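We begin with a single chain expressed as structure tokens, specifically the form predicted alone.
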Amino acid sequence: MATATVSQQIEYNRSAGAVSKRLRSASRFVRRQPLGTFGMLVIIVLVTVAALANVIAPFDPLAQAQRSALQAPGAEHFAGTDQFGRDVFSRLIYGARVSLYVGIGAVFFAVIPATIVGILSAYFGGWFEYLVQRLVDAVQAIPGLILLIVIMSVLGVSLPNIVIALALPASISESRIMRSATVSIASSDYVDAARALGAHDIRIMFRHILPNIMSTIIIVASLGFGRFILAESTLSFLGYGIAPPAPSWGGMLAAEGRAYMFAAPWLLWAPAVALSLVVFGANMFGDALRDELDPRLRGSR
């Protein structure tokens, strides 16, 4: 009994202690990085508010409503009323929805193909190698947004589409990166250790290379969040992106934003500014999260 109770206190200040340790870590980081905390608080409450969209939003986002067309923001349309008399406000917190979806999804099917081909490129070398280089070289040479209108001009309009478009050039791009951060890792003591103890290919790739390479796993998917959602937006601006009148941030802006900004300025501003907010915050946590994971940046704050 004895024993038992005494097994439950050491995990009890097991757990304390690593509770402690994180809530440390974090105000660190508070301290260091206002701007990565400010970025860390935009996408938390993203992440909330398309979340919680149907408790959140005041009215229905596509519910139509003539008599209170082009309303100016007031009490009851908070960032007022477009030519349908759809409620602003709404349409913004479900077109958060969208955003998310398409940031995380981009990240998810770009960083992950984008890692194993860095890693079996940086470590098998030889004509391997040669090949994904020179795939790479292709694809950065064509312009960025020609590459994703001709993939959805293939692919056709839908949310699906759009996430794979955004990801396949930016899994072959930044698998470049993912291989400069293996290649240094690949030759390093520790590693060749592993393989004069007969160590197999995939066992050093997962338990030496992977790891040591998180951080840039990271980074890159923290930054690329952003950039994924400001694509689909500027996608949805030229018409290649979610068909109306679903709510999205880009559509917003190409059809009633462009259409009334001088007559309704609000559906212009109102979109623009939580776009810019977005990616604002995605990038300065990017930037935060590199400066707190990368050695060589830690040391010259």
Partner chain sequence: MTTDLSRSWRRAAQRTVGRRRLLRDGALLGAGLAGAAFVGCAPSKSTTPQGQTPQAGSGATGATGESRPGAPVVKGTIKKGGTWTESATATSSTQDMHTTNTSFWQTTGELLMQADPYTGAVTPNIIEKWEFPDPTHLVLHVRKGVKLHNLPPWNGRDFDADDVVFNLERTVGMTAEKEGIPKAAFLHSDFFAGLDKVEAVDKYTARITLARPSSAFLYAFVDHRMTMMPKGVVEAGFKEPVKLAGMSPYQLTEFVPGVREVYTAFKEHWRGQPNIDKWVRTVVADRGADLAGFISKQFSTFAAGTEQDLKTVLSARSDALHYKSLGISWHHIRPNLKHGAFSDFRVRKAMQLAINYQEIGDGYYGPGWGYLSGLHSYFPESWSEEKVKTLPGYNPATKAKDREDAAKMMTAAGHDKGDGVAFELLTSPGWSFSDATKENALRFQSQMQQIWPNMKMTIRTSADVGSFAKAQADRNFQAVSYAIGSSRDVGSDAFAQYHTKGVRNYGSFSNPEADAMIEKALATLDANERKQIFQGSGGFMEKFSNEWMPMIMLNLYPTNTLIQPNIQGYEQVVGPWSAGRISNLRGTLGFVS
Second form
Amino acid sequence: MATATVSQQIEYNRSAGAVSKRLRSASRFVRRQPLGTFGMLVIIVLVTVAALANVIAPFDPLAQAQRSALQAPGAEHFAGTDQFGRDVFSRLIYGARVSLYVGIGAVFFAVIPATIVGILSAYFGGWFEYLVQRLVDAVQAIPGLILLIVIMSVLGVSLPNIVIALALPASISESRIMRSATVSIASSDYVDAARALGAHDIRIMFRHILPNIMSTIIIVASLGFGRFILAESTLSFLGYGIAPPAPSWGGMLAAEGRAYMFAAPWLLWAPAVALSLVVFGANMFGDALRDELDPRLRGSR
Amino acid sequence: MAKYVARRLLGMVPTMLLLVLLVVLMFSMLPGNIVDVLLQDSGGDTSAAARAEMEHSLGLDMPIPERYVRYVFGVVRGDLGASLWDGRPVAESIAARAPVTAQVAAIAICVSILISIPLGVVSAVKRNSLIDYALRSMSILGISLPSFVVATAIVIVPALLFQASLPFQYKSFAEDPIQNLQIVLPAAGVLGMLLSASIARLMRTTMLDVLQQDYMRTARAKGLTTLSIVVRHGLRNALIPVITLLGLQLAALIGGSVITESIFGLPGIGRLLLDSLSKRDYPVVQGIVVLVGMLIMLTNLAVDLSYGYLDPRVRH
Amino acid sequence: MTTDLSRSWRRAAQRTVGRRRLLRDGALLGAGLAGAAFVGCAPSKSTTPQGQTPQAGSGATGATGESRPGAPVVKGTIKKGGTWTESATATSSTQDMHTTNTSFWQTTGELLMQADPYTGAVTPNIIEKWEFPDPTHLVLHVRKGVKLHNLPPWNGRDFDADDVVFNLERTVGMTAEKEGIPKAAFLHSDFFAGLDKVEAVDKYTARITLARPSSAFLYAFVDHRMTMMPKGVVEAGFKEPVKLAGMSPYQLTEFVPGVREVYTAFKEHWRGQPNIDKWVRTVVADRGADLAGFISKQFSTFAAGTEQDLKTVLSARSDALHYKSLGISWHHIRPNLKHGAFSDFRVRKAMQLAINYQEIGDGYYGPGWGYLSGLHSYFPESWSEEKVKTLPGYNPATKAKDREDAAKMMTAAGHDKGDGVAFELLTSPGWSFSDATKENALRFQSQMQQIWPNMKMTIRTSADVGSFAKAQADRNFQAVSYAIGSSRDVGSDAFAQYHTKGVRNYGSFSNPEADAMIEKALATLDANERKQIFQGSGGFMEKFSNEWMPMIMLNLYPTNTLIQPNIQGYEQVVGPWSAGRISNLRGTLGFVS
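Right, the form predicted alone is done; let's see the coordinates for the form predicted in complex with the partner chain.
Next comes the full complex, and the chain you just saw is listed first.
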């Protein structure tokens, strides 16, 4: 199947290294991947801002003040106010929490089932693999956005449901990447050897296969992160975003951002800058990780 | 070869059955149905008995297994059913809309290839240089903003600055080629930009890989210039995964068309899908999803077959 | 194009259904359900004058061309020709007017009677005069020379009494069984509730027999969904719209589903040849394109949803004609009376008293929205805007005191600081842009929580129209923020919203006294008596406000229509009841040289 070829791009790393080796590779990462390092910094900032939102934000993100509605950015409101007089800067900061929640949540619920299904499917093969692969084929043949919309309609609009709607289809298609990463390892000599020594299936999967597909997991996760955050904004545009008044970058962009594009442009550019910075950072970080973790490329320096 | 194709086609049958099952299940779980939408609008007789009568007459009270079996047999006979709203055959509605989406998609793919392949190649050849960083940043930035923002800006900004805008009265290419392209090109551009980032990224990685192969070293040893090496040997080999990706991106392309078609006012499949979904016109939605699913599977098959031509080592 | 499809088709498909309903929702005559209550009612004294409505005749000004508030009049002489272009979010998907709410028939068909856009009074159209020989009979005189479009098998014949009979019989579902269509599919059957029999007396006279007197009956004719089709359309089938003959100034000549509808001037129209040659409705799904299309002069008109839209367009096109009026729809918060604390009148009333209406109205629409209490303020029977504005809660001057009273009332109900009041406020589905019902919900939430910090209120946006319709139909919600259009008649509107059996009484309000008042109002043909029922002391309006409060009305929303500066005649349809006026308008609009 076609995906197998793609996933061969995402190669796996056999060596699980020691701490010092990790430190060395970290410093090498910073040296060799300036864009990736930038991306990593963006994500660190995002996490910090989200964690300290209540400390950093100058205002309550939900507090309305009709009298100060639609004020341009200034000393009091760094990023202006929206049509309810809410402080856009504070909403951006709290919005980071939503983005992080969606990004991490969806990655978590996509990658873990994908890994489990991928490993099981490659390891056991047979009818189980056949069934899973046909299901993957079927789901991949449905345009992702339609799946999202239908899942959101069925589940109803809420933040956890957005995570589920994003993660569910992703987990199914990502399971294929995990599967192909597992296939070659599952048939390798040392897995055979472990089996011959009487190792239990579960032990083999955890001790031998999982560490070896870790780099694939990391790459898939890091690239998914940005994609999910972006997808949340598309859901907002289609009217399936998180329920107001909670601030989310996608919701800010899709609703007031577009509606007040000219009357109050800061309502557009403020969330747009935040969103694109994070998506850019996550992509760059993911790319760099792949560069570093892909042994074929590493050998060439 | 013929045997391989036949086997692959046969292999699609269980997947299709599964796809239709998924689709039927999904739409049976959606809250509300066309009767709710109709009656909400009218404020007419909304009693349970009236609703039940209408649901019955539209076949909405059919048990799911029956609905599934009937639908599968219908598809086998080439009958996708008729819209619950206007009674038009689903196949007819899709046939009327598909060319619009196909046109946009085809141009989008061309645009994305034109952008991404040179970009990926240059990035790979000049690896870890400033040019590499700049090109990669640009292509990723292109997908870092939601497409609805970019598309809306394209629509509104010229109007406010110059009192001019794209022509919003859609004309097909046959009716009016110039007006058609004026609206299709920007839409295709937005979609193409979305596609190009992932293709450029893949192109770069593959190219890097290819550049390190033994035969490339040989070529270099023979004194060929970088350009001719890249074009003659590298590109051909690097295209395989790129084509695979293009095949896979078809689903994303159709998903993305929902947004661009809405904003640019193009009467394509994406819009039909969204409209029908919200009006709970499930025969239309099912028909589209099933046909698109088939198309995607066939594309993947075509992609696999194309390997044989691009890489003589791959033979089925 | 203020009315009909286009204005309502403002937002994309999902919104459309909701919006369509808001703007053009007509008489949801629940009267049929109240049938039993009328039996035995003595007919009231009145017989109504010809061509006059039984109750709304108060100072009705039906003349066209009169200057109206908020309506610029374009000077200059009209030249024949030109193309009017408007945007729509969809082409009509159902072609049988009797089983749908929107169809091309709203352009190619005409109404039997029409409403004055400003006063709502019923005026003649295809029916040139009518009379009630007695309260249970109505005689309609069809205008002679109303030509059908020249298409086979009609071939330009006159629209006659047989066509009237066909439309009425089929609308109420008399032919359902014969055609094999569920009776419930005839969505407007309740409009003519109480219709017993309709027959053609001669070629141009139809006679209707009513099961009981009904003051709301006449209003069914002016509902925009009652545009006429000629007899024979059922036999012709509805598959090919361009082959169906209407009788309006414009004939459908091109129909591309999902793309456009093109109408061509019908030269033999009974009012004379229309000025504009072509009427094009083109599908544009997004407000952005709509806005840009008007600015770049691709579209003849633009309906600004918000003050912001209006300002944006006017900043680029200061020459555009701006028509402003109150709309037919009202925004509201509807509590489900079966949910928790909402069963207590004091809780509902306290909320109504506490709302800052100005903040909600101005916040979304800017100036120009209107006050109302319970029923549209433009009904002669209901309370006027001026009156509502002086009432506690609505009156900006007494806000502080009203809020104190509200807090006391809530405490008295056992909910000090809002303790124990917990609900989820469901908003109608929002499409890409900020949506009034959502913004209203947000401002409402903020205001309530300022006064009652312990009130637990969450907002949930409906995923789409289907989900929202389902929640309302099943009464499966705690409170909704939504907007609904009034029907043309106060009695039928009150019935639909507040009668125990009302089809739109989603909050399950039930009060025997209210039911009795509504039934009485529907049964009387005496305008003064009706007025007394609603406005009199201890009447419906007072009880609504002081004892019932089944629904918390927020505002009547304004419509802002922009028209290209070279088009004359739009002022004739400005007003909340303009919807049925559209076919008339199409004939008289014109480009000035």
